[in-house]
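Take a look at this single chain in structure tokens; it is the form predicted on its own.
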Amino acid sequence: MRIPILKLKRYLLISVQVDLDDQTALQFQEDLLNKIHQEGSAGVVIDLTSVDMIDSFIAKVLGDVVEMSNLMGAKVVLTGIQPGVAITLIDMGIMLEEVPTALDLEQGLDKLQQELEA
């Protein structure tokens, strides 16, 4: 199953909708990488509201996406994290210390455009 990612002016929103199972999230790190490479964007909103838990390889894909991502000049924004989610990124050593994060979809848009106009 591919996780949409959609684009809004110069940013993705994705919104992520599904269990994460190991193969979603490596098809999702390569979609990823690919739009951003595509569209030229200068930054992605990634929601996990919906996400309640993940496991060590998701986690560790997570953090790869992000410093993929900010590798290839995207702002990344993580919105909706979930506590089984943050528990699990800092027991795996995911700080993700730099990544700015929100409540929801929204404020991260928001956050986003701060960031980049900073």
Given for the second form:
Protein chains: 2
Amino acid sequence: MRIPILKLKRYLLISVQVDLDDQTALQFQEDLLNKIHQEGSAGVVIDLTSVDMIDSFIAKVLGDVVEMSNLMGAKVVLTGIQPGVAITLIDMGIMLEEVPTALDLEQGLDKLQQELEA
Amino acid sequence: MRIPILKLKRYLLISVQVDLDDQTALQFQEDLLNKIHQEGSAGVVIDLTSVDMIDSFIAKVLGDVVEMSNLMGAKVVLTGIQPGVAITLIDMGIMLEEVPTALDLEQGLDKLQQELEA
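Now the other one: the form predicted together with another copy of the chain, given that the block above is the form predicted on its own.
To see the whole picture, the full complex is given below, headed by that same chain.
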């Protein structure tokens, strides 16, 4: 199955509301990069509110997605990171220091707008 | 599987990007009504851009979702209705005359804002 990617003006919105297995995560990575390219998106908000836990593979894929999107010129904001997810990301050494985060989707969008105007 | 429902301020955004089977459609109906209740949403945009075709059962469920949401006090805008979907809806006698429609998600959101301010 695929994770839906919503286009809203210059941004892409993704709310991950399924358990991310390896296949879904890789498909998402590919879909998102294609969509950024296709739409010429300036920014992406990935909302992880519904994700309780991730394993090391998914953590790596997420870290990669952020870096790849940045390389392509799209700013990524992660929102709704839960404790378990934060722990796995840091344990895995996935540094998201440069990545803006926010509490939820709307704050993520606001943040994106600030970052892009800065 | 469930169709993700994104909350953005007073609105809910849904982009249907899977084939709607009966079970998924009914689950979506239930999830959406629960979410409207839970978030006290003023409006809903359902984007059908990725849906090529629907059968009579799905058409009925969609029509019902719109009426139920309206009953609960949330305005629904449908966006991205493709020819095949439009044909099925009308053939089925599902009258969406009162339902605002728009080309895509962002125009749908604009329309929702106009409707709610009117």
